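Next up is one chain by itself, shown in structure tokens, the form predicted on its own.
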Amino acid sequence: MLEVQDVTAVYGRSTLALQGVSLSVPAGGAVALLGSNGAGKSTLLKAISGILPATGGSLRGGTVRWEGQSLKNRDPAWIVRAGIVQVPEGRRVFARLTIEENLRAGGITCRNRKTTAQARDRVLALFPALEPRLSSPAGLLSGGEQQMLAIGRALMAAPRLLMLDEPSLGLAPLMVRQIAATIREIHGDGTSVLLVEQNAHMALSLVDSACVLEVGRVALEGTARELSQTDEIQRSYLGHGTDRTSA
């Protein structure tokens, strides 16, 4: 479904800020991206969605593909109508609309009604706790319901593939779950996910396989059962130490 293969991006002239990266997202799939800050998850995810320009950045090498389809220099709005829609980090609620009116951007780019209507009603199925405010301020929301506003907005494009940069990020351990098990009922209806994650334990709950990203460059990958069971995720992701020496 997609297909990313080689990709080398760069900030400016000079910063590098992915070296040769691959990974693979089958339809139906669930891959997780993990790294620490500054692995250049986030950069991959722009070049994706086709937003990289907008952010200074630039693909050097590589390509990315959507069901044999390059992505190279296609419009964003484009590669929104094919079925890739990107819920963005510290999720970017526009504040001072209504929680109705971020959901009608959100499906700016479907022209048929009925299908429009149908999303908007999944979405309200997911997150029930927006339908009594659907006339009040977004900026009003908790962060939980920031981010529920944020995943139900992209959901209203119909995605065939949801990318979810960091999700999890500021929320209160309560919220983490609900917006996991969310992620999971989303997937299990068929829609394909691309999960960048700092929270490790919920990302390999929910996928199929994972890429760890260090420093731009894919320094594991595998299973998400694989992954877990290694010293390092464990060690750097998971906050379980590693002790080998025999009694």
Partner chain sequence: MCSRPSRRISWPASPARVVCWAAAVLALGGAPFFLSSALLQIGLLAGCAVIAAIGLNILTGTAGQFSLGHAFFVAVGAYGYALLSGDPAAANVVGLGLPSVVSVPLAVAIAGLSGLAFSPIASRVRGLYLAVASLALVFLGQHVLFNASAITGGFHGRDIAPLSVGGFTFSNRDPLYVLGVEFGRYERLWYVALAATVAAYLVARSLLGRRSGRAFRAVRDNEVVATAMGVNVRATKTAAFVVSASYAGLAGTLLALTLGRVVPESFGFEQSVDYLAMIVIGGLASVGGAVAGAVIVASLPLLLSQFSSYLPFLATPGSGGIEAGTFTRYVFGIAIVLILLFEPRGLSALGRRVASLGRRDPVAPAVTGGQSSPVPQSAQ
Second form
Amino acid sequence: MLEVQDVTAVYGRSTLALQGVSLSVPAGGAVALLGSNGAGKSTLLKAISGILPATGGSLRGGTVRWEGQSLKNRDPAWIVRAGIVQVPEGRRVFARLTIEENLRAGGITCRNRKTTAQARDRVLALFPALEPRLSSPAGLLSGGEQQMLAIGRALMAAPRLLMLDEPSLGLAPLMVRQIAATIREIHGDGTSVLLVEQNAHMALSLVDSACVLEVGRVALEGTARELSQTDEIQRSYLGHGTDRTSA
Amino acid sequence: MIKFLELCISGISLGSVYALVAIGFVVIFKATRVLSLVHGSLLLLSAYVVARAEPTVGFLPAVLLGAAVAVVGAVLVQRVFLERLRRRGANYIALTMLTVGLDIILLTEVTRRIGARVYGINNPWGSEVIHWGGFSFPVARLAGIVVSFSLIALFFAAFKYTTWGVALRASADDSHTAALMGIRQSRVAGAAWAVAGALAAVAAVFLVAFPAPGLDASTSLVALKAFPAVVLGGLDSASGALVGGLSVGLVEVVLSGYGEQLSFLGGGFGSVAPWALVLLVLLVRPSGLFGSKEVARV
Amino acid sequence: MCSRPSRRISWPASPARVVCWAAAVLALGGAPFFLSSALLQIGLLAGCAVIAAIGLNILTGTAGQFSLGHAFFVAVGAYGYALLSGDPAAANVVGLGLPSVVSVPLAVAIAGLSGLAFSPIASRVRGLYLAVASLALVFLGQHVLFNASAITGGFHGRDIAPLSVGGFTFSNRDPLYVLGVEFGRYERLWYVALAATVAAYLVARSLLGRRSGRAFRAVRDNEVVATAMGVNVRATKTAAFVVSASYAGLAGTLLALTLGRVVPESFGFEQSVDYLAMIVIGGLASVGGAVAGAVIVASLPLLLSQFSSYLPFLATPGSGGIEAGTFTRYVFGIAIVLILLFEPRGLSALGRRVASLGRRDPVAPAVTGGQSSPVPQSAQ
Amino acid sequence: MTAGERTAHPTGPLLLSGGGGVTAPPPARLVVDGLTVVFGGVTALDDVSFTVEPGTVHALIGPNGAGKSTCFNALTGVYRPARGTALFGTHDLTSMPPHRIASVGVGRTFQNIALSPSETVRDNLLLGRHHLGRSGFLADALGTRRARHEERQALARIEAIAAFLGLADKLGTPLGTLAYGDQKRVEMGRALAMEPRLLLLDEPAAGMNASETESLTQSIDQIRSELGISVLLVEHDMTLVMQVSDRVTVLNFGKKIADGPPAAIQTDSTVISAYLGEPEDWTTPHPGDGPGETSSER
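Following the display of the form predicted on its own, present the structure of the form predicted in complex with the partner chain.
The next block holds the full complex; its first chain is the one shown before.
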């Protein structure tokens, strides 16, 4: 399981992005991280997947543990091998590589041919739409197909914890629905899921529990059922203040 | 007509050798966003090693040794120096100037050792010339074509199909996401520099072979000929480097061959014509023929 | 990285400072009285390098346009002067026979115009593509220098008419004694070079400290931002090339006058790299740094070979050991590498650090290569 | 139109732009009409229209990827729209050379701090006055009287702006050594130094903590009420948006989905579902209205 405790992260020299955030994803569990843009959700994922330093940030305090081992100062490749893989925000497929090559890039840490073949079969079973276009450049796919490829690419590393950063971003509702169904299926296969989403309704329908970040702090947490019944989330997205004439 | 065809074969031969060096530049650029100005001296170093080792160990072992030296040298440049500077977020001017500094050191050392000597490297082709239906070609030139194109084919296969190739192209496409997939950039980059070093070493052997006079201190300047090639094609396009290398070779050899008719452009115009071609191409396409446009980020 | 304009220099007329400046003025102004001709020539060559390096640093350090072609523009100045002032009656080469006072500014203007002529490429082509495009100028320029012998004298070069102002000629022709010291060509030229160098320095400081300098730096740091602030990016890049080429032209003119003869090999690829070495060693974007770097890079090899017989680690030419020229190449190579690795802002930053050792001034953090320090990619 | 250096107020309060003798240009409204931006077949901004009234704060909000930045970039000439106009007064921003936009009175800030870290705060602020200056390269190089006069005036104005933003004692500090919140303020100061009549703020609160956001809120309020500058604001911090805005335009998928006063936007069901998703059943891949987790509002 993943255990994040009291994490503080900064960008550059002094921009506080996270202040004392704690969160845990139990083995086989699914957790959503909600909050409006700029709340620090992506930063937390980057802190877990180890690419925070490469993007100009650093972890200042707190601990990140995965099955008892600290992930601090580990390089991203080590973390991928340990079983945590992140699907980046905005899909970020390798546009000039073919779909097949994108999948190969995702499975690059896996040295075992058999596991790789199995992972590939699983991905193509999940996303049959990719199969006929394996040799065309990923840049030509539609937004929804790119999101599928991005998830498929991450699954090639056979993760035990899949972290998704805003998989619904910029997708039409029908596509969001398909992505949601896929995430549910992946979770159903026993993979733990940490889902960062702005689409709170979709996210809460997929996970057991969630926490809401607001300006780098946990503002709200609870089970999915509890959270979907309050309108606190809406307020954290659309603002606490009213218009200025009454403020 | 016979002269023209002979010149074309000769140009393709020289061009394919330029392409070897140019592909090295592209691979390095894709992996580390640097124009390696240390390449000329690495090329000279490996040629020097081949020239010194050949009399005792024989041709092929000497070439392998030269290539090994170039590979080790290139990887050291990347690992010990560039990587350190890159981690601190240095820009491309600083990174490129670092290769200039290393080039000055290495070039000074190797040219000091070579001095005023000219080394001929004994190779299997010697100075033989094939005559065939009115045509005559130096065998070394033909061997250059065969070996270069084989290596280029091998390179493209590796670039397309091997794990390293996929990792290199993925990193060049989006380095952060590649890191998220567990691709270790520094290893990919090290391998890229190694490949470039090996290609340069092979190119060096053909650059000093007949009908060239042999290895002397100015051989490193030949690596500069690969600059027009790589810029013509586009810094980040491997196939562009091939096209660019061949164009530069052809333009240089054919124009030199017709030097008398072109004497109004000055003696030896053929050897600088590639540079004129570069300016013309950049005027129309600021990122070369196949290079991807640099997009300004807000 | 930033060159502080003169008006912002605090002037705590500390006695040490006054003594330093006085000593510098005395040493530079009095040099012809106590230096040998050989040393004066080295000083003059260093002055040319200083002017050229200041120009390149404006282009590459301040405006961020990577140029490997600086030697070309220096050549334009040198040969331009040779052509304009050359004797019309000379046998092999064309000369227009213009007086020096006209030829010098015209040669500088021609160099500036050649920078302008390059602008269709210079203002559109970026980064390393620009570096290679400017390198093309050097090779094509060399070709012209070797082949257009009617103007350039070809491989052997051509002689330079001495500078002559109002009947006073800067040559050894009519002997002149000042305070008992014979004033020959180098002694006379010394003050011209000194004035030109000081002017080049002051003009650069003035330019970079004002609106134009800020536009250069804005274009270097971020073109989109520069545009939003109203900077015409292409015009600014063109201007940077013109300014830099004019500096190179002045340096070339002075070089021609100092050497008395110009040959193509003084303006090749290696010289272009040397100019880059000067600004990297001195510190990118710093005018003072360019001065320091140029003096070191230009004079060290000459000084070492001048004194090689006194330096036990140097071999005399031809004996097979490490010669002065070779030795200085090592020094430059190592200096570039060490500076980039340990003090990317070059000697100017080192100097400032040393100067502030006694004071409490905070020294700005090292920012590598003039680009932005790590900033958040996305604030999320 | 080069406006010339407007008169400065060395120590006085920061008056309206163009104040102090020179007649200020009349306040202008920004009328965005049918703005459409297409990237390689994808419509990033689809027929968006809205009006920023003079002297108001107008917010442009929407979920990630809704097209807000695209809109900003189209207004500032970074992108060329396929269709539509953006009239500011009588000037169509979408058809001007981008570097001219500043001189008609449009200033902007950038989302990620886009200042030069090695320069002083003073030099960073002075860059904002570039379009107001007239001294050319020659005048600057020679330090003519006019160039020096202009520089002094610009400096005086910068000092007033720095005082307004509480940066007066930091003018000589290299920007890179400032705290993040101060850097953000310099970014704002540079935009004010442009003497804009319309200020485009791109996520000014990004990365700020609560107290920094609080002071930002006040600054925006002051910019509107004391300086009379219109503000177009892209921001994710909804508390800030709702506090300072007179009007809010909401984008989703590149289209305008709502436009109105903040209070109305906060309760608009289209806006709510654009942000939080539709409160419906997400378990099946086909639209349906099964008894899923539906929240209380519907």
